[in-house]
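The chain below stands alone, shown as structure tokens; this is the form predicted on its own.
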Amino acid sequence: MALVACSQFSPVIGAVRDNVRRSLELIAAAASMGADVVVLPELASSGYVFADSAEAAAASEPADGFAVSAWRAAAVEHGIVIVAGFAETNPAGAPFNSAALVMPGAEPVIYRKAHLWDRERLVFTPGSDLPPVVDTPVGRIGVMICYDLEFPEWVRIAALGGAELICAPVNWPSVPRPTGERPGEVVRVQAEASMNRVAIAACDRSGRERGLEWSAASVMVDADGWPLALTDQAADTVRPGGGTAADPHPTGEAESAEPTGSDRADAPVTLLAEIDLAASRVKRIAEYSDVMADRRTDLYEHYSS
């Protein structure tokens, strides 16, 4: 069993040092509650709604910069594993939307988001590596970021790599949904976990940034796909405002690099859940059914493109 925390908060765009300091407070609080793993949101150090790649680059840092170094020191201090999102400097062009996995006694593992969502492709450079699966003191942890979770192949790759827990920093924009329904991203996380028999911890952000309302829908699910912990917003609360999947910037504020005055920081929320990582190693779901062994790769290869 591993005690996993998702520490959801509202990063302020461009305020890297303040965001990191706030994240360190949340990490320390989660560690004091016994957390073995702490997951932070996507782009936790920088904020998200950048006007362009130049503004994102100004808030980016190398993998040995202040943010990752601070998280690494916190991992050592508390004896835990931390997975957190940051804007990573790219000397060859637009920055990367990256996540760092840090733990005691090892170099940081950096993953660069491969599937860029909507306007992200105007701001960031896509990664070109598969999601890492890392041996940690807790177990084998896979790392991916937000929109990566929308691609069944990506989660399956991590599961085939032996991931027992996938940690996913996310930023999910709030979109309209029927009353009583969970955000679609939460439903898809449950489905991906169940189809691959692998636990998933997705840490969202909260608040409003340049007119964009965030779902604040952090969730942790077990290898059966059932939620172990989730925020109220991830359950059935409809958030007003925000954009849509097709137009996540309805008011146009994101076209300007200047703050609009409409930004809102919500109170942070820390979810805790005990997750049985050993269950992720069991792929059999019935006496004669195994979600990995039953794959028909002899047929799939005909449709690989």
Contents of the next structure:
Protein chains: 2
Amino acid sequence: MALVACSQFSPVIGAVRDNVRRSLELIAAAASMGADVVVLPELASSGYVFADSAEAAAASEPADGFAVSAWRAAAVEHGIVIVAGFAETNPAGAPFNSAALVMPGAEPVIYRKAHLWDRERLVFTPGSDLPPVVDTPVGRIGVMICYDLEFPEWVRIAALGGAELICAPVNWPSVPRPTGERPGEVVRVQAEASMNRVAIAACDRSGRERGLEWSAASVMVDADGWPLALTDQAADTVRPGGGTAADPHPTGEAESAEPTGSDRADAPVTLLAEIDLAASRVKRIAEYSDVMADRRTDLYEHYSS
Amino acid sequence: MALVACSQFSPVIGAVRDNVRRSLELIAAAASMGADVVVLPELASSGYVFADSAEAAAASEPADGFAVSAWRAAAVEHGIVIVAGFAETNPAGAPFNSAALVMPGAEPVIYRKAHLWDRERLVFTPGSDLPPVVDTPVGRIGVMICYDLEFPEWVRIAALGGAELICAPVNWPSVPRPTGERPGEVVRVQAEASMNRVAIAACDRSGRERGLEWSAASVMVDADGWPLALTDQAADTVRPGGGTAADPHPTGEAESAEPTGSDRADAPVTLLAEIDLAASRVKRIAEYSDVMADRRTDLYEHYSS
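Beyond the form predicted on its own, can we have the form predicted in complex with a further copy of the same chain?
Expanding to the full complex; the earlier chain stays at the top.
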């Protein structure tokens, strides 16, 4: 069992030092509550809504820069694993949308987001490596970022690679959905977890940035896909921006009410859940059924076409 | 737009003629309500909990047998598409767990379940063909059966093959789950639909058969994965066997209350939903994002290993 924290907060675009300092406070708070693993949002150090790659590059750092070095020091200080998103300098061009896994006694493992969402492709360079699966003191942790989770191929690759827990920094934009429904991203995390028997911790961001309202829908699910911890926004009891699920105008109300609203930081939320990583090693779900052994790999040849 | 019906009922094991006659009544009722497509449960003609393959073989028929012929005649009579599960005779050994798609002016299309669930492998022969995608008057319909849906590879193959609506006969056994949660199968149908932008109609069965309580959780979702129609059991407002979601012992209560209970047929339920099949052809989900074009097929080579 590992105590996993998602430390959801509202990074301020471009304010790398301030964002990292804020994240260190949240890491320390989670560690003081006994967390073995702390997950931070995508682009936690840099913010998200960059105008172009030049602006993103100005908020990017190499893997030995301030952000990852600070997280690494925090991991050593607290004796924990940290997975956090940052804008990574790319000497060859536009920066990467990356995540670092840091822990005591090991070099940082850097993953570069392979599936870039929407306008990210105008700002970032996509990664070209598979999601890493890292042996840590609490078990085998896979790392991917946000939109990566929406590709069942990617989660499968991590699960086949032995991931027992996928730590996913995310920035989920708030989009309209029917009343009473969880965000689609939460539903997909549940399903991906259960189809692969791998726990998933997705740490979202909150607030509003350059007109974009974030979902604030951090969620942790077990290897059966059942939520272990989720924010009110992920549970559909509260809508981003403060509306409730019972609002008569349930979809996109926060954005439409104030479409040109100024940036807004929300109070941070730390989710905590005891996650049984060993359960992810059990792929059997019935006397004769096993989610991996039952794959018809003999028939999937057309799959990657 | 197509009006799609899921005609959920409780087949009686081995009673092929009676089950088919019952299904014809439900098909006629759905057609009278204007249905363009009617989906019936997995093994609708035969029932499910066979002791062995010999017993299943006794309830099996070839693709030109009574069941498929009757459904074909009904499709012609009503001018509709029908997708229904049946036990299919296999001259070479154990029968197949199959589904037929029948419509006017075309030969039946037969699909044999490729991913056999649990003890099915002791009873049936697995299929060895990909899920068919059939041009019908209402659009392109893919066919798969129950546990097939749990393999993202399989849904992806159907979606890449052009399926706009996946019609899936299912028999979902009732298993414990947390209070307030939909059945995991429903969550996975929602997620698979949204990740592929394909509508899905899953027609479950109801009742109890040889001690096995069925979920009765038929559901239809649009290409965004949002439910268009779902039974009370799929929505988690009622548990199989009649308990409500507010029961203090929410998981498996029906089975534990009467573990050796006799077979039980429940009243049939017909779900109806207008499904926009054209929406499934739109894979774009943001200005620059497309669920298919964004796949990193250059990196998925390890996927089918």
